[in-house]
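So this first bit is one chain, no partners, the form predicted alone, shown in structure tokens.
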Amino acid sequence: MTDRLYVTYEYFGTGPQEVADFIRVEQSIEFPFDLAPTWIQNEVVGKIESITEIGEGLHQICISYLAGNTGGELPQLLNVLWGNVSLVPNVRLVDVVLPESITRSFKGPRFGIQGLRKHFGASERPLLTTALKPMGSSSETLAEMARTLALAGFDLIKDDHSLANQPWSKWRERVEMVSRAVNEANDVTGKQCAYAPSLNLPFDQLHEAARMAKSLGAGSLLVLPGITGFDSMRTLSEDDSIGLPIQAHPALLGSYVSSPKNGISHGILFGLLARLAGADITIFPNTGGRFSFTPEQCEEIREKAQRPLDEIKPIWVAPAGGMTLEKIPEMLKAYGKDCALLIGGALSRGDLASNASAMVRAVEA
């Protein structure tokens, strides 16, 4: 692998031509430039591309790795793009130009964004999705809510992130219980809705967990990168024998992308590395929602889970975090059709069915 991949930082400061000779070493070899043979020097450390002014303190450093550095596997990429410099203050990941030499060491979304129009016979509308609620509740009501949501019509219905193996609803029991349910709404629509339940688990139960689910009759999976790992997702795509669709929820990320002189930017975190690490759907929070992504946060994830890149297909974004039926022409206009609209919360507020039914019949027109 000769080729290079292009990495850019933000630097808040001074001497940056400093920071970028420290950068450069550190997210290579960590060791001593001047210690390390004249090849090391040459071709292994990274090289200074460009710095460039963009405001007041403020500095774009672009610096180019050899893609041999990244042993074509996901944890290493990860390493050589924020591994130490993310204890660095004031720097933060701004953007990636991946060359094909890395792009075809992952297979990405086993579906992406065509797989599940297919999947779910919806040839031109967004996905319908929601979760269910709250933390708390038993089993049986969790398992009645589903089919509730199924028969109004719904794509996915995914446990809340926070759903695990609480007392009150047991991860086996839960599964079982509102995969029969959705099923059960299947038989009766004649649509494919898919449960997903959480794999909010120990790591050391993920594939075991996920095949349990597959053969209680779930349709899909909900992971959480930020707490299981970006690389345990991709391990769960691309398994054959689980073989279902994978939405990425983003418990534990917010702190990567809540500070403007920290972290990764939404686009490369939410929409990027997601598509990468084989998410179908990119779960994230929408501007006027609960939290506080912007409306150009929001648009950079949307356009890298879909830009072209290479043979990785494209993959749904979910914009959610307190969304309500009155937000889906917006939502719609931001997005267009290639999003899961997902709200969750808002439609237990008055009568589920009602709720559930104008949704659908408000995508539907």
The other form holds:
There are 2 protein chains.
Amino acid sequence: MTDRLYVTYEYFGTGPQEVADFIRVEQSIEFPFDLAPTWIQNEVVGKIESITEIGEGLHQICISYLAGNTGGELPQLLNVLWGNVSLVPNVRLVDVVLPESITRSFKGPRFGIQGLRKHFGASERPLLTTALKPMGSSSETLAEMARTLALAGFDLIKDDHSLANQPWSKWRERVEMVSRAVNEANDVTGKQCAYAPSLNLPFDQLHEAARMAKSLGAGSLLVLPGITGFDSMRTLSEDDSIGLPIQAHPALLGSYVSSPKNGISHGILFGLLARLAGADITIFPNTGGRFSFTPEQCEEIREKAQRPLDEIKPIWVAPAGGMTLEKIPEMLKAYGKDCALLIGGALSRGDLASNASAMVRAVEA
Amino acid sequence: MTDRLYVTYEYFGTGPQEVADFIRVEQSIEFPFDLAPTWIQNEVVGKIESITEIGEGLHQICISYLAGNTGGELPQLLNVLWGNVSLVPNVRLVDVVLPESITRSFKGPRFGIQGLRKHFGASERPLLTTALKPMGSSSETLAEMARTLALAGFDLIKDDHSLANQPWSKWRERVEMVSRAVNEANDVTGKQCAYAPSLNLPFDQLHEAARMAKSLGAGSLLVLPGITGFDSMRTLSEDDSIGLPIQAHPALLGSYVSSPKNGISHGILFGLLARLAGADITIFPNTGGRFSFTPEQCEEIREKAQRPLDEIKPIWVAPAGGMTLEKIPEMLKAYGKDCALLIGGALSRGDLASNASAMVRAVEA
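One more: the block was the form predicted alone; return the form predicted together with another copy of the chain.
Starting with the chain above, the whole complex follows.
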């Protein structure tokens, strides 16, 4: 009866009824409606729940689908939500309400907000995170950079998302050297700074690399679901032999949000889907940085990342992209304390150690 | 010296020089340019090769990157081409020229055009392909449908891309029953009709499922790179213990092409990238079907899928989406004979067996 998911699309154009009829068939049976058996027409094809005009030539179309259409699996859930309709211009996926039968199929983030507060001994404050850059640096250089940042008191230090297996710093060597430097710094500080190597690696190496990273002393993982797939992140998150906090990076996902009349809303993509797929921290470009998200789009991400969702834990937001020390008060005002402050390149302007300490002091204050 | 990849973006707006400078840094070091060591500025950061005005407020920006920036791996190649710049509005990726050092890193499609001509005994003609639908049908029903289609003489019969593990037809049961029906039909016809189960499955089951499909008698695979990742397709294609022809389905990829000022060009996405990632057949919505690709966009896909690319084989194009028997002559005129004719739901209007035979006769004529 209520075992359905409710999916809301915005449609820009004329004939919303025809478009709604198209979507409910395309996203389920993808077959001429009149040729389908009656029970399939009634049960398996999506149902139009409402069509509401919300602006000139702009309608919200809500369609519900039987939970069974997803088979309880994330790849097919993505397909039901957006598979073929992604190919239709002027339609945007803007909201998704999942039944408990679906949320129960997912473990969701392993740590979430409370889990990482405990993990990093950060009972009240935001998390302090940064990245190792630039590409071209040797593993030794990146390891010393990581040591400095860990000594300054950062919680999380990730690889720049584009560090992979470049000739200047191979993945395994980097993970080994940086993990060691960070753990040596932890011995000094008594803190739990975690290094997150980037897992933008070949499909068939992903889980093995994650386990190796853990065995080499890495304390977290950076995953790029736009490249390796949302379900790669889910399996990395759910794998008890790994069990590390996961940060999701938005690489390649921009095309889903860069056109206002197409794609997937910021909240659904970086909030709901990242969370359902097991990210403990969702990284996205903050408003006012190098990219172009609006304050409302960022708030939508925060809301979808943190609002109640059955047993699925709320997660940290990490607004990033050209952030500076000066912007910290503004970021805390916008996002509250359940925010992972991610400042990268700006820390290297001047002396890294003093900038890093200044950031830690600013947040602790 | 020439070991660089050349990437062309279209930019809609003012200040193309600033945008070009932004992209070349963002897609490489993602770090303040002035703070990077000189050799990294000179070598690792992308170089602006040209900025050309091609329309009012529209520029083509060509940037080259050192091949080493990709580490010779597909996930990082995607990241170099489109990772963070995907988040910048009004920029579109329109061309990619790869050096041999990169194309050599990929095996490309296992069969390609000539391989499948030999495989299916189709020395001159287009391939005949179709899909099992609608969702909600039992495995028995789908198997009988497949038997009819195989007896009629189809080369390839794929799962509808949205068939996964729904309650009405579980994946393993379906693969077993449909494979058996198709192989029994092959015993009658003496042909090599291949069933392609959809591999839109959980990340950690993909390779095992592909091997199981093969052992159950499936002769091909349907992969959804927009959901499971382009590199999942590459590894499935390169895995010698699988060794089956691969069809790539465009689910979820539409958001990369649906906005004219954002995303990735049709040719790069469905032509070059699908091919590099090992698809033998690239499925996309034909012009004039249920979707909205233009004839020029479809031709661009064909061109990128089939033009010479070092040792990487050319592949079949499968223009689909609401295609009918009547459109076959037009499709052959547009795409030539290296085309996999994919007709789905329309075959079920009236008698499936007669429609299927009519299609086979039409193509053989």
